[in-house]
Amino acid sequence: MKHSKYICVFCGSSHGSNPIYAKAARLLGKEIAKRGFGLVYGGASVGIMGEIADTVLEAGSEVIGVIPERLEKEVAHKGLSKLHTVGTMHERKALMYELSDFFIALPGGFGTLDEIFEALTWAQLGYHPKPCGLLNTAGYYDELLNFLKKSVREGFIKKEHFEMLCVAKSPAALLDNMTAYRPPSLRKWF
């Protein structure tokens, strides 16, 4: 099934230490399907990545994975609607960004942060008008948000750019915020 909108979800290839993270992934997956969206994600069958992919598939929506060749044999999800295999992580991110209309980070590590911050940086620079969000499950991103607020106070991030990041504790609230999102007209240097 081809959808009109696709949500790219960046998340961990592990489940983390708290079962609430996997539960949040499943809740987001159900909300994505309920709203008629498709999912774009990193293509793995493990961790939170596998949880959200399985949930969206079970709910009848399309799931597109994008995985580097190096990881394909080891962790690729075999039951996706479509799996793109690319050569590098850079190619992976570029294709995920091209295929998607929204970007959400669930709890995760370095890769998750890299992916959401690159999408947010591209929005800040005006390369795309797509909303970027954090699902702040159990306060996972609280310290990061405090750091970003400090960056605003210290003059490294403009307040308007910080406000481009949608944040919510529940999948429904986050998707509501993101569907209502309007990009600022302010550009980085102007």
Ligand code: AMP
Second form
Amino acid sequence: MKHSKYICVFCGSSHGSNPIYAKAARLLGKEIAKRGFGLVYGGASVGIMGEIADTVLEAGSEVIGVIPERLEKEVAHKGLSKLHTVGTMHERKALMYELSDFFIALPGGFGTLDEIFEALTWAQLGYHPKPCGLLNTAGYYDELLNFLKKSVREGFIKKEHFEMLCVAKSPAALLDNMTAYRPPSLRKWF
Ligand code: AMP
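Can you return the structure of this protein in the form predicted in complex with this ligand rather than the form predicted alone?
Now the full complex is given, and it begins with the chain already shown.
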């Protein structure tokens, strides 16, 4: 491995309706490369996934894609440092989690939410100590964060577990928070 840390980024396979989301993907890509880190992501050339991959490559850092066979022919990025092709979506997530030190969600849809919540669920259960973060570009995740606070109030998420999720509006602040992250001692069951 070439870099001290690999940052796994989950993000939209679409561009979204506002160019600010693609801009955020490029800013995060630049910040990852500036810190000497590598990128792990879903391996596609489409949406803001493609934006972040291109930015990190242009800045000279390694980009590792992990894509299931079904999607490879249609949307795989052809210029990555490395592309792992796996059989299933489950294998893909397991490999992305294994290869990475941090997990970040940029704005995105079902795929992005599924990936970051699975990483967070595993952290909550103590399967890994790696930080999970949301890049809350232009308040994209405000309503989701309010809903999660409701889950805390209603007794479905412990406050300590909610606080495991690092949140910031800028890539630099988010990576700083995540670098300072220490997993809580409170496990969900043990
Ligand atoms: P979504 O947020 O629903 O656009 O899904 C994006 C996330 O799910 C990414 O982080 C990918 O890992 C995965 N994903 C969804 N669609 C694709 C696609 N067409 N190609 C590659 N990965 C995808």
